[in-house]
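A lone chain, given as structure tokens: the form predicted alone.
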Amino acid sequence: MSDLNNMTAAESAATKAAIMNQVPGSEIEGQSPLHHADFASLAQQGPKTGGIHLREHKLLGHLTLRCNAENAEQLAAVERVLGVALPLQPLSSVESGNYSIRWMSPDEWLILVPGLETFEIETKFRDAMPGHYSLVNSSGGSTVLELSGDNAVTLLQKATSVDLHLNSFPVGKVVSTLFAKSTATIRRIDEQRFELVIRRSFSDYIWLWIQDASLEYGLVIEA
């Protein structure tokens, strides 16, 4: 029997994968798509009260997982790696500590994790997941904005046709939708707080749009 036949499934997969840590270490300064906006200075010098509060959750790890939602072994492996089960209900999400998972389609999930843990989690998936699956690191292509405040819903209603009434869009619900002529994946965190996953290429446009759309309510930047 050849050495290849004696390999475990994980070892065999590792020999076929191009393994590379794409995330720089903590000694290298990472810059988000909105680095130039300098949210830290705006938060310090800008208004402290207003109807819209904006924060960027920058430099998170963005992992897109595709697997079989009916495969119990794969579901169990994901839960071992992340410490939380995949959300299987359409348009739902779960979170545990610094990890959050969004249902994107019947066989696709978006996982957000602390940026410096991304490669470690990729490695754990490679070792734990049986069968056919896909895990793609798209961290550099997106960023996350958090919108909150008394006028958060009203602001979002300017940008999307999604029904944001709490009965139709409860806490934890996720939708991918048109947003101010761009796109966003919106998750409701609580009654007046939302999380937007936006593409890097549209981040500056959306930042400028939010500034303009917030003029009548007052915009507070949070670091």
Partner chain sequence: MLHIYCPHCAEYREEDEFHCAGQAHISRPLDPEACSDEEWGEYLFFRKNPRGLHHELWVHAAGCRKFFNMTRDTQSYEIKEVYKIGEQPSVVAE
Given for the second form:
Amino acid sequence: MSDLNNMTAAESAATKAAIMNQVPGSEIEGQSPLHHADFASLAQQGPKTGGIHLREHKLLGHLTLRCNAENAEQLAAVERVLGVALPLQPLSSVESGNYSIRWMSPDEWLILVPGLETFEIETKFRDAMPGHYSLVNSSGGSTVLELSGDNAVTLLQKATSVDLHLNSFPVGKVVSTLFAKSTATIRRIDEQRFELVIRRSFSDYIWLWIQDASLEYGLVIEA
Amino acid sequence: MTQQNRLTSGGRIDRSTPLTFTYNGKQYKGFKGDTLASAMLANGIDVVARSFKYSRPRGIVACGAEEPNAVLQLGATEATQVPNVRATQQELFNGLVSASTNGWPSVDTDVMGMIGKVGGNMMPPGFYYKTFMFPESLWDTYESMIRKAAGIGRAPRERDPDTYDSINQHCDVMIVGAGPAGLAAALTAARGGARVIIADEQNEFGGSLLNGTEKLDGKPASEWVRAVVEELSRYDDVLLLPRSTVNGYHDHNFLTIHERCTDHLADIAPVNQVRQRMHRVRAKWVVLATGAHERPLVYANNDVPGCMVAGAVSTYINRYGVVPGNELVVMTTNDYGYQAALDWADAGRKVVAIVDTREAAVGDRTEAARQRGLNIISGSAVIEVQGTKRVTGVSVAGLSASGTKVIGSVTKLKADTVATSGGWSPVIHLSCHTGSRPVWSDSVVGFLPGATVQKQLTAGGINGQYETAIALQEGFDAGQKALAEVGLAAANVVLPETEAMKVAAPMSLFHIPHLKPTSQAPKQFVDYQTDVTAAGIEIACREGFEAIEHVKRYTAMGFGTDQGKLGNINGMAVAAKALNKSIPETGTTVFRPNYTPIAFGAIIGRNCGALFEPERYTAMHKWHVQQGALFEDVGQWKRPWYFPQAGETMQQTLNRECLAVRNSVGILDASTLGKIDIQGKDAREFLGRVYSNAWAKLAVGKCRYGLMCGEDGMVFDDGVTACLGENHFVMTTTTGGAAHVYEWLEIYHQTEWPELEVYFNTVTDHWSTATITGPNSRKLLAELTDADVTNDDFRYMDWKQITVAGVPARVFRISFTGELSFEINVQANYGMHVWEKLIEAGAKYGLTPYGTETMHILRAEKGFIIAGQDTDGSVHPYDLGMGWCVSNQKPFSYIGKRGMNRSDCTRENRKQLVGLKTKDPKQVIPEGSAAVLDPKGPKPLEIQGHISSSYWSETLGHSIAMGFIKGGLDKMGETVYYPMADGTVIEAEICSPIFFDPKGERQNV
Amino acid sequence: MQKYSGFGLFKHSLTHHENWQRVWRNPTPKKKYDVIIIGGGGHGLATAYYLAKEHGITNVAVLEKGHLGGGNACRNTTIVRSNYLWDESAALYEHSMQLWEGLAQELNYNVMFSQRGVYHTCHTLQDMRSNERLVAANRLQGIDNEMVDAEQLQKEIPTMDCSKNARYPIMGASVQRRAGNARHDAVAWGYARAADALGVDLIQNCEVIDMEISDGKITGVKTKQYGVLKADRVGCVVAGNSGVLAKMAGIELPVESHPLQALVSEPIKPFLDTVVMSNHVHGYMSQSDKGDLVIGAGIDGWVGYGQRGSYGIIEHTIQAIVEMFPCTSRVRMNRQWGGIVDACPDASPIISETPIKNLFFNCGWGTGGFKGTPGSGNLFAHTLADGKPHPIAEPFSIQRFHTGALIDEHGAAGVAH
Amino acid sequence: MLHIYCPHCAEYREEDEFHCAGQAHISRPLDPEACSDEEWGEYLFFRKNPRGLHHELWVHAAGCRKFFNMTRDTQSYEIKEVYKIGEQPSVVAE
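Cool, the form predicted alone is there; where's the form predicted together with its partner chain?
Every component of the complex follows; first up is the chain already shown.
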């Protein structure tokens, strides 16, 4: 098949057809997967102290990029678009301003950006990226939880079999793994603070699970 | 009753904290630090159970996991009942309620006991294989009698009020057992900087060091223990788990630890706490420091309450300040047995005699006994015990040097307690769990851990090393080895000074002979809980059950809740003797998880009730709930099944929903359908290979239906795929098939066709899909969009990118109902908004939400299949009459092509999907019904096929069905019969499965 | 053969049970047999028994590398039923069922066949449809099987949660009332004793290490302990080890050997009087006469001969049990173990000729082997006696994996059993 | 429970993150039409099923979703090596 490195922009141009700005005007309120859990009121009325703190970062832009880590042109294009290079080390991540990129697979990265910038960045990619790649907006399909507190690590140990010891799970490491009976992409943002990217249809289950597993420590909702 | 057997001082109990407990309805007192067993002994309770076969009175014989008799029912309330709790492992708490399990009217006076005495002789091993056969019809009665008699405790009748937890752990070194060897290993590994987990089943660390009177560095051993534990708890990377039993050792150094968090506090966990926790450990290295279990000797009436193992007697005295009797006779084959007598004497009670089966053994312990002037009878044995509910005396006689024959006269001694030691059995259970077979050691007189592929080390008693000095050293060595293996530097540890003890050689003796042959002597028990006797084992061997596995299974030896921890080796010895073999020649004994029993609740942790399995919801779920929808489980999804209104029967609801769609417009939440985004210039080629039909010419903006087959040619999924861009498609799959289809695409791409430039991404959750369908669906859509949705501009099987209710959407004009339909896809964050706007605007058209059931009826009226309902893995596209969906012009031999051309797939008379119209239009053939040509023929009748889909069609005013008939496609108009359970027969005519709008005009308007 | 009976027990008790006859001899093998059966499990022993009894062929040896009935025969969860979907399998398992009935009397050995009924619970509409289909098919095949609704089910199994608030509420169940369970060891021992009495040589600790094959024809087997033993016909009935023997014969089978686990609780007083299976939540349970809850776990997805599986399977199985029987939460699991099942792609067995003349295979029973024991032995005996498959066995030939005429019982086989 | 090193994530993960997809190195016949029923049947159903060293295809389903090969002893369950698709095993049965 054709050499990945010399497919013209025109050849890949056709893929533009399907992209669209999926976010409506601000008069329409988006409902994140945990919308009905109403974290805002829970944060106000609920307990203020406890071993587990939970916050939802909702309505961010989730972009799944799949391309060739050996393709220098593609790597350069990504850096042009995002101002930061793709993390090529397995299970690593990078952050730059409002953008953060997670290694998901040897040819897959999850990029989180502010919700309203999603389409702009998609467009930039479509203009800049050469060769064979795919870019998918998955913003509606998942949400981001931030789990922190003195017992955050212990709680996660109950959900995932990945070793969370700082030596084997340093800040910045990201893993896609099982979370109880669902899945999550877990990234350590500091010693006691983790980011969980979870799927929309499983979010109620995970919310229920976290509440149950937190009973021993006390759960504080932040908003 | 006061605690008449409690010493005024000594032991590790807290006399300042008295506790009250109940046993068989009677209240007793004990102390904090007691086990239920030690408290019972302190109160002079002799009989704790009735044996399961002979109903003989049984007492406490041991002090730990090996206890076979003291197995009680626990629980103050119905919901907190726990069956089969081993009293020797249950810590005493205030208000503990316990009861013995067998025996009627009571464990002390049991009528079964009489039956046991009389009928006992008619119950040799395996007797049940030899009887209860005549008459055949009576077996059910016999069986229910057997079942009532069997079983120990009972399950609660109410739900468990407690919660359980499971947690994943990782470490460099997992140390099992916190006796001298384990603690030395832990200290070494911890100082060396390793991540360590050390677990012990008891309430505090120290193991044997807490049971004796031994000194370390000249101080009581417990002080060294305290210091070590204190240091270990200072390390961040060391996890100390008391009250935690390592129950299973699985492949690749995976271990399960069962931690009892609150069982020592109450029989229900304090609020917000978990009762028990399973630790799922992945260890780089494992150190087994599990110690050894003392073996009782096998002698006549050795099950009378008051017969105990020697070490247990010492433990009750030294650790719990309880002397379980007044007059002790010790029988031992080794030096350690003497310790019980020394401790007993120290406690100020009478040692009647130490009966040593050896001639003139001289070791430090034997000499200590001599200096104390204790009565030592050498070269002899206790050949029989007197008493029924408590030992009253023993018969002692001389033994031949080999220990096989009684010689000389019999002396009777008065005593109420017999402590025996037949040596020690290393606790090798865990090492067996991973499939390693133990090896017999003549010097140890026991089995040792066998070769293993696990990263496993052993130290102390498990190696047959019972002297503290050696145990400490082996623990230290194991710790250093583990450090080296995980790449850490050796640690600096100075082991404590021990009192070196000279030990005389033990005698290898298990079964004490009697004056009479074993078959005629009073019962000599090998396995107490299963009532297996030495005579029983001899019978099994005589009958030809010669492999030890046969002996165990035929006699049930080792099948109790203690899994033969006390009895197995003795049993093998008896069998070996009967077969004139050595013990290893009879085979080995292999242990399996669990080491000790674990509550189901602990094993499943939180994965029960609401968390048993995830419920997946769409963005509109909350709306459906508010509308009172009933839900159908499809995979993990909760899909609206139908939306009943007040007073409606299900059928009335379905009729209303169906008519609404056919006459005006209905709305369906189709978000659960699998969606896979496909990009790359070879996407089209790839589709052509995984679908049975052609994709080369599908234009941008168009949709197409496809069938997916396996390499065997059988259909396993279907769906519509839209061409979004020249190199960009979105595929839909069945709700249940999404994950499988995605993996299907990936496996072929990654392993077979990596050269194809294509990427797949699951976008199921990203899009919310509201399907509006019915003659008024276009009007409704038009109200919410500025885009031109007229038939000229937006054709059937087109898709468009337009704005609906202010939200950018991809709208697909495809139809699963045969009506004019639009599937509106928006980013799920806006799904609810669009849905609510549609409902609002749809009101004037009587927009009707409908669920999966109505969807199924509507599609069946059109003869559309549902993969998984109208397919079962044994039908290919032609069987479904869907040859139109197969393209054999494609250059590439797509998946399924070759499969569906195998001889059996092309033969005549295959089952084919057809429509079925009942002669009586009102009759609905039950789904699953089987067709025959002649219902009156003799059974077995040849089945022509089954009904896969069947409904009442309100639209058509008659029932409709789809089903399979052998050669059905060539049998249009013929009649088949469906015999029902009640003997009636439903007659139906084979017809086309398309019952409604056969020309397909309605979806094209 | 010494007759067993209650009176016998009494008689022998007077002589302290010192005069019981051996259940089987320990013969040294002859150099030549009419038929050699490799594998002294339930199926092999049953085959030998029926060869001798129904075909008068008694110059037969059963070669067992360990001890009789020491493989899956003593590791399974002892469920016996015949409510299979397709006519071919229904005929096979019903043939077996009819032999189960009266087996204890025929063998004069109490195999404790307990027709306490087997329920398949339905938790989804799809479950209901496939069970309705099964019941309808069985009715025409002359096999008893009926549907009961949740309400009726709750009455028949009081300890099961048939309420609506379960994660997957039970909507109903199909029940075969003639089905049930039996005492696994007794089946192997009963057949062994009866076969031995008819003159069959049962050779324990005799491992087959090679096959004597010349120009496409088998003439005997080579054993580790006794060298070459000649035979006119050889039948392999070695469950999980079929692949290993096939390799000796130089053939491949459409079979993979997987670990299958099971577990028991501690013995408790009567809790469950029947057998319950759920294909949907993946668990099944009965209670042994000893009082243990006997629970079958799932199959590991990978090939394994270690008689061990993954702990995760145990966790999932017990989750399913507690989901269906919440009152078992405080009951305690005593022991777990594993067997090796050789599974065919269509979850139906192979009773077949092979490319090697006079070599026959009986394997691929997957999780259904125990219930098949009498039928399997009976049909395989016919096959070995006639040199060609019995009509009921014909559809189960290896050929079906070439022609595509599979007998897909995954639906009926469902979870492991 | 197997402890499996994913060659793509470059670390050990628990078995429950993976699926075993059966015997490795079974490639689809290039010209299926040229296969006899027997050959196609062999491709579909007949397997080595060895006791001892076995080459298997696994996928890191809950992780990077990449397939890879594993050489494993089916008796001891020891994993001898993992290697990527397209690579050949270095440990093979004699």
